[in-house]
Amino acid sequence: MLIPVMIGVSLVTFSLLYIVPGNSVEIIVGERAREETRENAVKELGLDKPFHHQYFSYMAKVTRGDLGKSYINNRSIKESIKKRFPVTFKLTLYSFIISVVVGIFVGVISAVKQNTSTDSFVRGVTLLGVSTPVMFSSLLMIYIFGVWLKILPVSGVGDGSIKYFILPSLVLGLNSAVFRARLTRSCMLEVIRQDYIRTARSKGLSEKVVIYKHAMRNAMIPIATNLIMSFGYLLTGSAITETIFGLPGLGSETIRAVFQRDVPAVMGYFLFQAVIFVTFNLLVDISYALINPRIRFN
């Protein structure tokens, strides 16, 4: 399904960029440029040709591995991806670690202590986290740790050290952790009510063994598959966080390209992110068979 999905993504993205008012020419030549200069720029970029001609011409280059050059800065799209993707990957990796550790730990604790004050507190916090936009939590983190306490940088990557990724990783990771905590709690509660858990307890096994060896192992089947997909979501959905914290990653560059109608850049970034997402979706399908052999048999 990779090929038809990629064709669909490219066609939808190209169509939207084609029908949205405005184009890159206004930004390239300026608003006060002469009409002759404007017309020459349109012809040079091939924007005077019909939609289908522009689309098939672009896709022909893509099949040869050529993502083109930016209309705005004339840089190779492939080189921009190589330069900016490591920043996005670092942010995603740190956020993912925070999301997994916090989300699974909090979810298990909430399930084990069901209907207690701890469970009520966790559910309240996760509900608040789900309802809080990333933009608000980002500004809150910047104010607390950057403006008030002044202990962490709030913009850019500096020398590339981890301290520049702490705040954006916390924002992105905790935002994902609240969803993971709710999923973990529901999966654990479903498993804990099973007969084999009651049997394990009746045998005199300690509660830790029952929870971590028997219950959690079976509850991890849907959680593990969700982990793979969440990494793909974080990797392709960090644009807002990157923009707020001034990180020169792929997400913030995609937003820049969209606003400037930089068609080759938008297409290249979207196609690259679509490949990543579809790949992680494939890994999820494979993980089902690895985690549960019965699925492979069926």
Given for the second form:
Amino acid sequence: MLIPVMIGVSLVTFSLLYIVPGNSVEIIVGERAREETRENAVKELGLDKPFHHQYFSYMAKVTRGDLGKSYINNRSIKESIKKRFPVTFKLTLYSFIISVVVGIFVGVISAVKQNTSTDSFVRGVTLLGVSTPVMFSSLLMIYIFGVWLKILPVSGVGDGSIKYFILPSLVLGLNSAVFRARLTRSCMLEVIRQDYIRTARSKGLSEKVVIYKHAMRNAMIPIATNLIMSFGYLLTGSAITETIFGLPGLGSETIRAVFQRDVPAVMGYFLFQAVIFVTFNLLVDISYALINPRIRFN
Amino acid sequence: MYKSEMIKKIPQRQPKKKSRSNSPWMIALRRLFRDKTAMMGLYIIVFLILISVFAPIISPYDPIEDFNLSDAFQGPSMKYWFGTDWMGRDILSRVLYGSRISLTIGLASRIVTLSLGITLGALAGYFRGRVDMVIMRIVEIMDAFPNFLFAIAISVAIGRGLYTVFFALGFVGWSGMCRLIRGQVMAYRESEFVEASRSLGASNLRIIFKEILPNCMAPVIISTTMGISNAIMAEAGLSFLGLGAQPPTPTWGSMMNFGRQYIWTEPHMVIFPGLAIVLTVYGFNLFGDGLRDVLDPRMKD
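What I would like now is the form predicted in complex with its partner chain, since the data block earlier showed the form predicted alone; can you produce it?
All chains and molecules follow, beginning with the one already shown.
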């Protein structure tokens, strides 16, 4: 399952980059380079070969674990992934924690107090949150905390301490939390309607036990599988946030590579992120079977 | 007992009054009009469509031509309600005109999504076997790409511009629609009404388009509405990065991108286009939520 998908991903990305307007040689040698220099560069990179030849020689290198070098700064792609991925991972981890804590808490509260003013307030706010693009909330956060209150750094990672990650993680985390809150709420409501909850209530259990022991456990099945998926989404979906906050992570680096038509870099990053994404998809499938014994794994 | 007596005993259905049609769609529509959330969303959408249609009439200045460097970087005032940008252009007019791009992209990219998703999904779900295998592998490959990065890659590959965005966003979103349609078609293809149609000699195409697909419309409509709001967000993201419609065309995303450089002193340059995006997406989300409650009682939350 993983290998055919990866071949497909590499093929699609490679063909996309193949049709990019503007020659990638010009990026390397500059627009005013002499004809000779240009031809040498073309030969060296094998760009004069037909499409399938280029593709296969690239894939042959990839299978040996060599992702090539960037056209722009001649650094090894593998090294830059190693250097930049930890930043993205940290950001993802912090936002994931925020998202899980806030999202589930708010969702459960909203479901338990269904049709009260708390509930409708939560529904309104979460829908508004769902409708707010990340870049808008990022810029608002920058304005509020960086310009008004002047208490948090708004750009870069500095020495890598946590305070540089607070704002970007808040933005990403809350953005993902509103989706989670909506999901949690509807899952909880689904469960609360079930007969076994009525049974639990009617045998005199306290509301707390009913909600946190009986309802939560069953509502957790879809919520937990979504947790895994959303980690994958966060890991690969932080490009705009990283760009705005100037974090040297994989997302902002991918955007840079795409814009500069840095072909080997784009290929490398896309493949890497696709591996992550597909792995998380697989984990979701496995977790379905592990968490819910009613579904058999086949 | 004679047949005529029997007929008398069984209560015969009276012909309905014509004024109140009872087709499932009319029932849904009536419920929709009673649903406050959905109507709120619909009002917002209609309001935005009116704005984008009448933008030349209602905007006080021309969004591109009327620049005045001596009026640059002004905060909101009576003369410029939303203030001015770095060239002294009226932000209100630019926001109003920006709705045209957002709505067009939001709606137009759904055409790509729907046509690709419905065709491939129906083929996969109906014919199963090898067709299904091939199509679902393609869908899996599409799903393995982080969506937004893929849209960026497409936009860069085929050159910046408005049409690129519309194509890129449509092309990125179709796999979800395809899965949805496939599931629906697979659920219906063994049902009795399809069997009946088949035994009457209907062709496969007729069965797919006349029998099965009309039954799948409710989730398709819901997911399309939600898809519009996603596409509007994604368009804003792309033009924020400098892809999409090129300056001086006013788009909300690019306005925020330029405003971002001046956020320390001129936050209004970011806030108004940002609020416009929020309002638009909020409208479609409200409407989509309402539609879901009305059309799909099982998904009601």
